[in-house]
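Let's start with one chain on its own, the form predicted on its own, as structure tokens.
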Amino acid sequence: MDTTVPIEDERQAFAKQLQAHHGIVATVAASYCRDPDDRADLAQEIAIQLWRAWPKYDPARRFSTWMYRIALNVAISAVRNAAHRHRHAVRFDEALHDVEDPAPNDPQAEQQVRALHRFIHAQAPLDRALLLLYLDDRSHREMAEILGLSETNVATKISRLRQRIRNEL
């Protein structure tokens, strides 16, 4: 019996999963790129790397966890490569960011969201990934699996980041 899956079925299965979880790609790209064109390029690169890794995906595991791991690795690599190329920091420009407004009539809440976004963008790539996953309500176990860290290390880093947020915001 032939157990190979036709390539068109694989493409459709991948496209279905990518569509169902496209928010992860958009969130990661938005967290690591300020410029809309760079954000689109990063999202495309993430999709390409997901497709390349698709044959190794284990359906026994959660697709979103696998997707986060690849997306964050691609994003962190992109940030490192950009830093290596440019050798200088780019100032944060709030006008380029799409900050979700949880309470459109609450200027204080809007200010807090903007301050949190500034804090997140000022972090090192790994800390930014941890904050992204934390804000997405991922468990320490999932974060550890996605980032290749121990659960204890994740808990420690999250605790330190939360303390820094309390101190700085």
Contents of the next structure:
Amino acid sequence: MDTTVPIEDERQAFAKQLQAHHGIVATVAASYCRDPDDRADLAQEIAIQLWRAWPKYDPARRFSTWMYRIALNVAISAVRNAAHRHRHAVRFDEALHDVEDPAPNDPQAEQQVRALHRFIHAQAPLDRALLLLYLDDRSHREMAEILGLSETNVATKISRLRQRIRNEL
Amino acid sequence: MEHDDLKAAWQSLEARISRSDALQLAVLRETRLGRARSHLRFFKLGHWLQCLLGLGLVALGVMCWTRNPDIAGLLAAGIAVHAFGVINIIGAISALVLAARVDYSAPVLQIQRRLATLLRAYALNSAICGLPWWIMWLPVVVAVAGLDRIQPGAGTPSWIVWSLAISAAGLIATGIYAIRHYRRILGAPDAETRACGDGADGIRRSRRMLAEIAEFEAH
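Same protein, the form predicted in complex with its partner chain this time rather than the form predicted on its own?
The next block holds the full complex; its first chain is the one shown before.
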């Protein structure tokens, strides 16, 4: 039996979904890796794991929830393995250059972007996952599904996170 | 930063990240997929080979102790090799089963817990099945020798005694080094080094992962 066509169809369907939601991969990778090369590698690794898990994806469930789970699991594991292999020597100021606006119009807004970027990278891997989901306006229910916490627990955590953002930013 | 400022900063940051050329996804590039598959194959192959080694040791051990029930040394060597073979099989199967249970599409905390368990199993498997080879090569050699007819009461050849002494010294030296290394890490000034900074100890790294998960759930 010729299986070439169905595999190609699968690839196209997957590529279409990935393209539609590629922002999730990009933001997760950028939030867990400061070095641009490491970031590109992590984005590729997430894409590979998504493709490997694709045959088991249930279309009845939200694609973004499924994608977030995989992306965050891969990113958290990668950041732990990187810390295990070697300490990254990229300083914050060097790491920030690639998120700078080449022609900033508003210095205060630019300052806020840099402060937020610094705040994201200062979080522990699991807290960073929660912060990303909060910033991406995910519902408490979806956050609970992605992280494996109860909705009540998510609500408590978000409230504490908001407080920390107010205090630290 | 107020809520509206935070959202505006995030949208700006998100837009810049999306524009970044470094994150262009060449999704299904065969070389990357091939590398990912071969990495997994290497992990599986290694553990299946350990299983085969375990089966070989069990077969050798059984043949030795069933053929020499009257010679205490050979009986003991056969039983030791048999037991070590079983331990190798259990270690390899455990690692393979735990690795198969890691499904990245499951909730984050569940998978991070499983990864910590896998890391611990992997570290224990390496220590339990690797370290004893300082000594275990001798019972294996004795067991192989025991497959031939040996006269009961022939006495223990002196090379076995010497080899046993050298191996025991090697095992003790490794143990002393491990204890000193562990003490040095525990005496390190920063918590990260104490927890896993040297990167060599899967047990401590898995403990740290589980502690992080527990802390995240609690606060």
